[in-house]
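The chain below stands alone and is given in structure tokens; this is the form predicted on its own.
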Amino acid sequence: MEHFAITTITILPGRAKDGRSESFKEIALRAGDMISIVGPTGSGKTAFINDIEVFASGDTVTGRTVLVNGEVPPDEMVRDPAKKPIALITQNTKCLADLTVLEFLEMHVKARRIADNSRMAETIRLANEFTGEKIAGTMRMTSLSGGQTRSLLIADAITVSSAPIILLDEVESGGIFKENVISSLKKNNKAVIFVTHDPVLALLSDRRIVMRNGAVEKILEPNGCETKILGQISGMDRVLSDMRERIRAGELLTDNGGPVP
């Protein structure tokens, strides 16, 4: 199924849990844009994902509303998950269905009536970009670990649902290869919003959301001037992610981060 035409999603403020009203005017989220929202925990960051998933409209606990385009999307947008933009993919993610992962791809490919059945292959292939969990298509959907599981939503939500906006929840736990999951949604032109705690992922948005007290305190967009300790985090982040694989795959690690003759 094609979507209707997203140029642009945009949340209007709402209250704090101590019902001051927030004191943005609006976030404007569009194609390509990478936003990520950051904040202790209770805070109130997966409230405002999950008021964009379902497309708020002063009817939750927060009292934002998110509007299409401009405006207030159809209700078949709302209630049809078949026609929902919008795809949220969570850590605690999982598939209760005791299906095989190529028979989880064959349902959800024809429920959206696509005729092209390469998409199942290519939604595996993509997954085991982002896992070092080798993910195979005679594997049962409950047998995932999270990690494999989120690859697996990710990469589907990329080429089966064509979803265009992508809502993260803290997916970089479980082994994923974050810099992988962020190169293709910028490759394929999502509009990501992600929940995270990982400094990485915080400095590789364009914008970042500050939440507190139930509320968005304050909108940060770098604008290029996190560029230098982005480079340092990231060396740094990808040194820890070599020496997990190789703990994961039974090494013994010497003082400089190889293996053990």
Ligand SMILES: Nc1ncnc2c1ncn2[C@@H]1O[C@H](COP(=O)(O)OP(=O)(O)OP(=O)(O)O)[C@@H](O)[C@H]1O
Given for the second form:
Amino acid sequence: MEHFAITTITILPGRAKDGRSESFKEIALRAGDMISIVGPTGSGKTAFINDIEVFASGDTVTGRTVLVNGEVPPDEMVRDPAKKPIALITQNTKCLADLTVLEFLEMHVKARRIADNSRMAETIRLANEFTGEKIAGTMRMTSLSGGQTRSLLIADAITVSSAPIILLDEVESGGIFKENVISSLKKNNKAVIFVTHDPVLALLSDRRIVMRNGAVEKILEPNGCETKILGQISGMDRVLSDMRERIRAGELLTDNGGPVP
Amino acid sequence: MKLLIFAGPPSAGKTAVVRQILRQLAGESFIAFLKIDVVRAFEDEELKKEFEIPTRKVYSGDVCPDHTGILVLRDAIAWAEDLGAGILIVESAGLCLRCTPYTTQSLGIVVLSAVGGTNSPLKMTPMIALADIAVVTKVDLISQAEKEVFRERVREVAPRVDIIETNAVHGTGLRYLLKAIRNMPEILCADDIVLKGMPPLAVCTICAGKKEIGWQHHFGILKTLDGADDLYRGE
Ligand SMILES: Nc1nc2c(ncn2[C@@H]2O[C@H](COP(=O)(O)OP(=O)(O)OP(=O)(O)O)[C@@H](O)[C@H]2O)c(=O)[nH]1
Ligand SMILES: Nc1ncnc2c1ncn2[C@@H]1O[C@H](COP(=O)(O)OP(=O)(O)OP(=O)(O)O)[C@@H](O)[C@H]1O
Ligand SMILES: [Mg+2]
Ligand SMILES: [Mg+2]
Ligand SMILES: [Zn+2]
Ligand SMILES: [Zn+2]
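Provide the structure of the form predicted in complex with the ligand, given the form predicted on its own shown above.
And the full complex, kicking off with our chain again.
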């Protein structure tokens, strides 16, 4: 949004599934913020980020209100996907058209009337930082794996949409280097909210929203007190993903780590 | 009473959008619902049970479902008015991409699925161009790029139509549709309601159930493979 700088997104409370009011006063989101959302299945995590995506104004199931710079956002910002400052990527988000990666990016760059021709290559380069399964411009979108697709869509949100706010609904999966995604989003000064069941991702955020029964139950701010644990579970996570790769590669996992002779 | 006419291809999400309207407006208006379909429809029973509203359905059988809708619409308005309804919602079958069911004194809403592909709006020009509002469903399933291109395609076909993107299952984004319904005028005089578009000239003996292939076997407005223009052959 060149002509409308977004400094803050504010979420005002609504009500739980049982009709009780939420207890937080407001949640403010600024550039560079990382918020994770956790909670049991059906607790309202997706509903929470949907509220942000549509700039709820008391008119969604949750009754929450979302403000931009402290005010109700202009209609145009809410309605036109090309002017919306938000990119939402879910596990279901796909490119349906039978296009190559390059054609897909070209289509988006054209729709945005971006003149800069290097943008497509830049997106593919970035997407390849997010996934170990190499993406090439000549591949067909419909043949990409889930991890490749989400890597590309996140890269597209950063480089083509240039959305300042990125919402991710359980996009973690095998084949995504989640730390790279997070650090790239940070480097680009995005405001990010992600729903996750992944312990490493949950601990990588500055704030953690805990959902229950449709409502925000708690907002945790670890302020560094989880750093040590984060170090440990990141280590465990690396061991696990390493094993996952080896299993995929068809190895037998023996004690000494080497293949069975 | 207000009249809402829904059109859109099969499975586009017409009923899903109607459900959201019922969810949001049932408290403030008494709503009646009519479904028009070719051979089978379940909406009337489902919506009656779910929302306890008066519903009906009509099967068009061998006739174009949009034609059927137009033929029964005056009766349907009288039915809903007699019940004291504040809104009558008509859901078309959406099979005929050539006819349009939109009328004067009503809000015409076309429901399009974003999953249909970015070129699908170009194939449904009459259905979109004469609508007041285009609701694009299933945007939760497609990429940002396709969302943007889909909107441009709808614009190409209908530069002034109001476009509303939604995940109709969750009802996201529909506040603009609800606003339009709240602000629309009531029917002024039901006997003055007319079709917005020109009905197509497609009246031939295939419409009437003759099964032979080849124009040589038919009467009415006909087409030949090589002839660019329509050909009329009287009985
Ligand atoms: N994911 C998703 N599914 C949707 C959306 N809108 C509708 N659906 C699903 O699409 C299917 C068809 O929706 P309907 O509302 O029955 O479509 P319709 O246009 O009324 O269909 P007919 O009346 O049979 O022509 C249902 O399974 C809906 O749940 C949407 O926005 N997102
Ligand atoms: N505050 C609320 N009031 C009423 N209904 C709600 C509320 N929050 C969520 N819901 C409804 O509850 C259902 C489950 O919510 P949601 O899909 O957001 O859960 P989730 O935490 O994302 O679950 P999962 O982990 O399975 O993805 C949805 O139908 C949603 O509309
Ligand atoms: Mg969810
Ligand atoms: Mg239906
Ligand atoms: Zn017809
Ligand atoms: Zn015919």
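The term rigid core refers to the maximal set of C-alpha atoms that superpose within 1.5 Å between the two forms. Just so it is clear, the structure is predicted and the values come from calculations on it, not from any experiment. Positions refer to the first chain, counted from 1.
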Post core alignment: residue 18 C-alpha displaced by 2 Å or more between these two forms
no
